[in-house]
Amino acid sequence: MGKYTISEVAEKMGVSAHTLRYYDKEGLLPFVEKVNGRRVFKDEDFAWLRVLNCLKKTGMPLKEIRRYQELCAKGDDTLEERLQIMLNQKAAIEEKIELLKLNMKELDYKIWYYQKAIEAGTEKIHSEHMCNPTLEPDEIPDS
């Protein structure tokens, strides 16, 4: 059975040791042993750490993560509620992905715009495509 320092776990998770200390202070790492005042993580801790890291990286507030953790501790009676939390978080991520796709489309247009202007030596070649009176991304013209 492996044992890991807070620095080793932080590196594996891609977060700072300070962040893990904060999670511990917030009660999100109740399983972590303290030996001589130092946090010691075990192999089996990584299952929760993976979920915690995922939820945090997807933007779930710590309050909601704590609620999820508390439900997990209550056992099978909370399975449906935990599923709903995951479904809600997935829906929030899907919404963010769609927004990012929309923003990527605008960036693609601007990249095309500048590449064509550089080739022509002027932005004036785009005068017919200027002034889209909506907030929708501009479309790259065919050909």
The other form holds:
Number of protein chains: 2
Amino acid sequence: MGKYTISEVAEKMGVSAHTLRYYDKEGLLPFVEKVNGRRVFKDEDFAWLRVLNCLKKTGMPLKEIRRYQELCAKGDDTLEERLQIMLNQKAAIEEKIELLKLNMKELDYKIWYYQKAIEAGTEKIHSEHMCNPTLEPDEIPDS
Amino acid sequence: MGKYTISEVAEKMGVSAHTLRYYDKEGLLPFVEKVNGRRVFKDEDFAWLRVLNCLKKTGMPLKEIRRYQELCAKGDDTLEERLQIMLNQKAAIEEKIELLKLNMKELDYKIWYYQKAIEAGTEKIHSEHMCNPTLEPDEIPDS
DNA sequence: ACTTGACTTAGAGTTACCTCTAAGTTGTAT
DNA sequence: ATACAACTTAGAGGTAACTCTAAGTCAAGT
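And the form predicted in complex with another copy of the chain, for comparison with the form predicted on its own?
Next comes the full complex, and the chain you just saw is listed first.
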């Protein structure tokens, strides 16, 4: 069973050692042992680090992650509560994805808008009175 | 052509008036006129507010949104640059969605894990030596 | 023995994005 | 005329999540 220093873990998880110490201070890594004052990470700790990463990446605040960690530590009595947290998080992700897809549409419109404008050499092509391509610049009404 | 106070706009856009003033201070709303020192929003301002919202919702920092706004103000010379910003943002969103979907899988596993554990009444069902369902509690090796 | 480099701590600083406060002004309703 | 709500400003305060600093400890290599 391997042992790892903080910076080995940091590299593996793609965060800084500073950040891991910060997580530890915030109570997110209560299982980490210390030898001569130094943190020693074990193979089985990576499972939790992966969960931590997953919750963080999906936007859960560190405080809630800590609360989840505390529930895990309490054992079987908290199974339902933990399931609920995961179900909520899944719902939150689904909502996020929907929102991103919706905003993507707006972006796609903008991309089309700029592509057309670049073709025409000017953004004015999109203003109301320019929609008629037969209209020459000097024929465009002032307002 | 309608005119709107800051709090009308705030409600319509789902942000606080405080926040709109902050955006103005940060240079994100350079077009807003003032009458007697008070901001007056016009119908056409909502188009930009929608774009602002879209970029913000998809994670663009306010500074970059401001930069984009400045490019818009400069006119046709910046069309290519603005197209590029939109293309980059689209790519960023796509990456975000992929990442969320990936993390969703981890979450789905956890949901399954807790559902099984709740069925069994204990999380121990998932530990290695419990994978054999014919094994009775008193037959489980100690370590 | 000494240097090197990774580790430790408490705590200060940073960035992004608000969020609020205080003191004052203005427009509208009664 | 007066009250009242909504607006204004500059600037302070807040929160999340780092990020860094200073001063020190420890273990391994030469």
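Since this is a predicted model, take the numbers as computed values, not measurements. Residue numbers count along the first chain shown, from 1. For clarity, a rigid core is taken as the largest C-alpha set superposing within 1.5 Å between two forms.
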Core superposition between these two forms, C-alpha change of Glu33 at least 2 Å: yes
